[in-house]
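A lone chain, given as structure tokens: the form predicted on its own.
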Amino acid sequence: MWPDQIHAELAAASVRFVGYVPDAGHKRLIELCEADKSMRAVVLSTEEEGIGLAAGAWLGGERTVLLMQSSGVGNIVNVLGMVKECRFPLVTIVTMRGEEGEFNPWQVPMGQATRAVLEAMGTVVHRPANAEDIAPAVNAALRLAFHSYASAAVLIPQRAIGIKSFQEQASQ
């Protein structure tokens, strides 16, 4: 299962802080990080707080990864400039929305723009084609970011998370 594989990659890369805004797509990964005594899972009010978390942790000698949904990418655009100018590593793992089968029209615009927005701000984007490619993409992003002080993101396709319907959401 890809969340377990991502957690293993984070542990192997000595990631100590995992910032996240609660997201059903990251639920299992968040639970694994919360249970891991070597990691501290930090609930964020907004995604842009995660950039400050990553910068502060890096200054303190620790590694951070941010988990967010594609709609959250729109919230971090301005502060991505700090990552570029200060040259500290940023790894973002993004669960995609607004793709095939999306039931919520509000998710479509940012879901369709996520890759272009990140790349325009200097982030190297990895887009695995299927669930089997997610962990290797995370490994590549971790190595790139932490060895070259860059911003790297992995976009987890909506089909890997599972496509929900409006009826499923209403009943939860």
Second form
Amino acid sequence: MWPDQIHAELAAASVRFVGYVPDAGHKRLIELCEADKSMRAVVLSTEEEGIGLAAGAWLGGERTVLLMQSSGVGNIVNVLGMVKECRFPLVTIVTMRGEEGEFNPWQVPMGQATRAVLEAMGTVVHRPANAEDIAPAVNAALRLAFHSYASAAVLIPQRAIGIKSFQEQASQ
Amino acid sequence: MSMHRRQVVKRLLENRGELLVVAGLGSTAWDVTAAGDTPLNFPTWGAMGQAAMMGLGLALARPKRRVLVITGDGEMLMGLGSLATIGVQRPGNLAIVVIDNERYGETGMQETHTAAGVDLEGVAKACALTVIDWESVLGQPGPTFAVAKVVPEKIPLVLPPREGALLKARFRRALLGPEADLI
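Rather than the form predicted on its own that you just supplied, could I have the structure of the form predicted together with the partner chain?
Starting with the chain above, the whole complex follows.
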């Protein structure tokens, strides 16, 4: 399963902190990170806090990855300016909403703007098409971020997450 | 009793030893610089609302080093949720001091919410931080939080380097040594 593969990539890259605002699509990965003694999962009150967390941890020599839903990308726009200006390495793994099959119309505007917003702020966007492409994309994003001091995001397509209704999401 | 901001910050940072400092944008970045620019200061020029979270990240990454966040009331108000997050993580080496002049000092001295009585210490206490007087903030296990009420005043700017990548690199080298460039 792709969440297990992502977790393995984070562990192999010595990621120490995983900042997150939960999303149903990230449920399994959050559980894996919480259970991993080599990582510290930090639940945030808003995604923006994750940028501060990652910047501070990097000043202290540690690597951070952020997990969020596409709506959360809207909450980090201004502080991505610090990431760019300071060349903080950052990996953001985004579960997409507002794409094909969306059941909540309020998710559509931010979901449709997610890629453009990230790119406008200087983040390199990886968008794997299928579930089997997700772990390689995370691997590439980790290397780009921590070897080249870049901001990199991986957008996990809504199709790979496969939740199709409120009822299904609530029963996760 | 209101004090002068530069005196408070100078007192906080005298005999600082190995203290790591994150400063909120604007006046507190100038205050920290006036007390003595050093690579182990990270004065921000943007990312308003994130100073406390940067302190949290740094404190969790380097648990054996004391970390002090010095920020303004306006900057802290923009990141109130971070106090909740810090209250959950409970880093014992993190201290936060808000230099509270009840004004947005860089934009025309407009009043902040604290001028109307919003109680930042009350928020911090409700988030399970240890609220303490500012002079004791580094002497107790963290996370500690203090508000130093200061007079609103226009004083000369003392500017740190502006380039973010430089501020980051010099901080990491000073903290982590030459290895910082290889991590």
